[in-house]
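Presented as structure tokens, the chain that follows is alone, the form predicted alone.
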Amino acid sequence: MLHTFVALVEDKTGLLSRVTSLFRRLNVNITSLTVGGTETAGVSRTTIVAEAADDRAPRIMASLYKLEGVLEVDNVGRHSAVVRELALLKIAASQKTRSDLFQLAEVFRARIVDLAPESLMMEITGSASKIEGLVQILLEGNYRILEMARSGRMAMRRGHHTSRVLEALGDTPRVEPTMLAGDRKHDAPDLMAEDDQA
């Protein structure tokens, strides 16, 4: 089973190779990581798709929680929620076929930005079926795929406010991510103890 859980944790080097160990000891693929700025200074969000027993959930919950410098863990896919990709194709063209992968694009809400001789580009943002989807019928369609690079899963529960957005709103005082973290380390149950004894 998929698990998609999105970490803050604290700009610091070698913090992604310390949560991608983390998730060798716990022999546990990661599908797809992404890593990107937050709405915070100095703190990242980090989105992991790892394929896992659904009982497994909470013990990579908790372990990540232990590393320092994570900040806040949630697994986004229990809950009902925004995800997303994106993919850019590189795609051959000629005259001929330039015109039906225009009108392809339209089909699947992509963009073309970049046009060249003898190819072009294909931006699509949507979920990972929509993204396959769109390459398989270019594939049946025997057109030929020069590049493709693809960003990995972002996620963001729907409906659920960040402490910063509560603020803006009026509704509750500035909580720093730090204390939210601090409050959860200590009640997150010690499952470390046999990784680090690995």
Given for the second form:
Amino acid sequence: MLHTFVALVEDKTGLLSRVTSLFRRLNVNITSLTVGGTETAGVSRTTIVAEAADDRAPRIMASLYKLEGVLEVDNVGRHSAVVRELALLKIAASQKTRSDLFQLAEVFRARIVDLAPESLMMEITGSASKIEGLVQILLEGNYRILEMARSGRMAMRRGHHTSRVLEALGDTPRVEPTMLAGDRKHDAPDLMAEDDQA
Amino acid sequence: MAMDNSGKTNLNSLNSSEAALYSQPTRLTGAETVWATMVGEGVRDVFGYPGGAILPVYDALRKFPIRHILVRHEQGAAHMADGYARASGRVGVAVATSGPGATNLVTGIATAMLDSIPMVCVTGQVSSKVLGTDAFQEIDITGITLPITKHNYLVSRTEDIAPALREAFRIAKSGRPGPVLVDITKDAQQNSAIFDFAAAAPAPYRPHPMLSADSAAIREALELLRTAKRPVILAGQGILHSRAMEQVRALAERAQIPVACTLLGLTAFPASHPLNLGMMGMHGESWVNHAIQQADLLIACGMRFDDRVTGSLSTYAQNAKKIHIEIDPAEINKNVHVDVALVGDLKEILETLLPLMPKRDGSAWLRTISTMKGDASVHDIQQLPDNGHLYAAHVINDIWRETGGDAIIVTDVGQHQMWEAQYYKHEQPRSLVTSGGLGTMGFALPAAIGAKVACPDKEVWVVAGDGGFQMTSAELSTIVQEQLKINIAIVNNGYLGMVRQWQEKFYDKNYEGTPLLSPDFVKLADAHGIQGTHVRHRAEVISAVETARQHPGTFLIDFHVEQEDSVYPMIPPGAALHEMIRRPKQSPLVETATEI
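With the form predicted alone in hand, show me what the form predicted together with the partner chain looks like.
Zooming out: every chain and molecule, the one shown earlier first.
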């Protein structure tokens, strides 16, 4: 089955390769991987989605913990969590076909973020299945996807759950203003509530 | 204050100017920092080989109270550091230059990794300015060793050397031990920075967050122990790492539970103890494996259910509940599903468990095993008539008799290694140094040098085959240069014996690539200024062993043993633990009186 591991790791050179090397050594393929900042300076959050037999998950977690610089590991697949992915799609579109794509974007709550004479770019955020749904509709509609970039999944447990390790370190989770996307205020309201069951 | 690896202060070995280094921050070069940190960590001996990228470190060596043993190949340095650690329990240290010096360490590091041996390797690296340019003798050794070290560092700033090295020592010896590599660029060695030993102290050891041995699990384990009729303790190397020899013995004695040992756990329980069954697994004696297969409870202490001890997993100890006491959570349910996992330090867990442990009468089960043992027990091979052949088992058995089971025996890998495990009865912890997990041929001679340097007052024997000995025999020069006294027994059968045995059993006796021509090992020894002798008859074994022991310097005995002898019992690959090939009747090493 598909497991979603979240590992908080020290933001140091080479740590990501230690994490991915572990999966390689265990002969487990990584389906998706995201790395980024957290509420604590110097700590990175990696989300690793991997296909592995159910009974192997505890051993993968235990092995992750054995890596120096891995602070905390969680297998969020077992818990109620919000899982999100972002995708950018560049689609061939002439002036004539644009309006259909605008409609499609609205249905999927995607946004058009770039417009060129021969193509446009769509940004979509949501569960993997929502993104795959949009791709399928585009292909069925004989649209040419010129390029697609998917971010890989990010996951966070629902409720008041917080990182045990970071709490133990005495770091009160805080959000730095710089962590917010610069152009956030210009964005359309986030109406992703229907994805939360993903 | 200087601490050695066991945590004892080591101040006496420092003079006042050296001691001052540790009481006040001092400006040192990176090279000096390397040695100052090691002295502070209690290091007295290192094994190494110089080269361009580590030259600053060598240049600073003479200022510090550290013995440097020059090896003949860096693989030897890693095995020596490994043997040093296995024999003493202290962290072994190997030093090498960049590029080929570093890559030559790799087999030795992997050997230590597979057997959880605490070791720190320091390698020189090209200057940080040219890192990543394929400069002369540049290699990405931290990348290469990533999966075979517990952790590694690339240090390119002088001020990072002491913290990295101190953390390396902490990581190497804490939890489940293992090798750590610290790669230091040449400019970091040449530049200087303030050395502050105390400020460079690593963060305290953080136990693995998944350790768990709560009272409920302890109660479950006690209940299994209380109700078991046919329990067996499986003793692994974790007992040595955790220094839990007394606690395991107390558990066995209090509950009258027989003990089966893994290869690396052989010295964790005295061979002469009446509850010791011997070695389990592929070449374990039949009663040991039968006892495990018939058991209704296995108490696994610091062992990892390696494929060499379980035989086929689907048929392994099917009627037994399993208690696994282990410090590494990644080992729980890896190969064998266990009923109760007590994940933590073995000694601490047993100390919690023992006071709650009721006494029990194990006599019926012990009698059953004793009957199996009586049926199968190898006759005292010393009593067998001399049929003119020299068998390796005789050689090992005579070395055991002459040394009283108290010497440190360092083996290579192959048939002789298994015969050693069967016929040398170890009484002392850490008295067997052998590569179990990786099975590294060429290990014995360098590892014995490490063991002798760590334990100069101990009698040290190399037991090696003619194949493995030739892989690292250049280290004979190291022995001479360092004026060490080591006894070397070569079990010479003209074949790569264990491979030949597999060819005999599973490849239609197609002896491809296994017949082996060797030099005259006695002449080879002589060329190094080492005395030696050939032994071809059983009657000569004891006198040769005695000559070696009496000789003040290193002595080599080339035992020309039966060429096509095999190790029995043997579990064929894929077979169940009890489906072993027994000793054949025509062998002088018979199992029952009627078979003579």
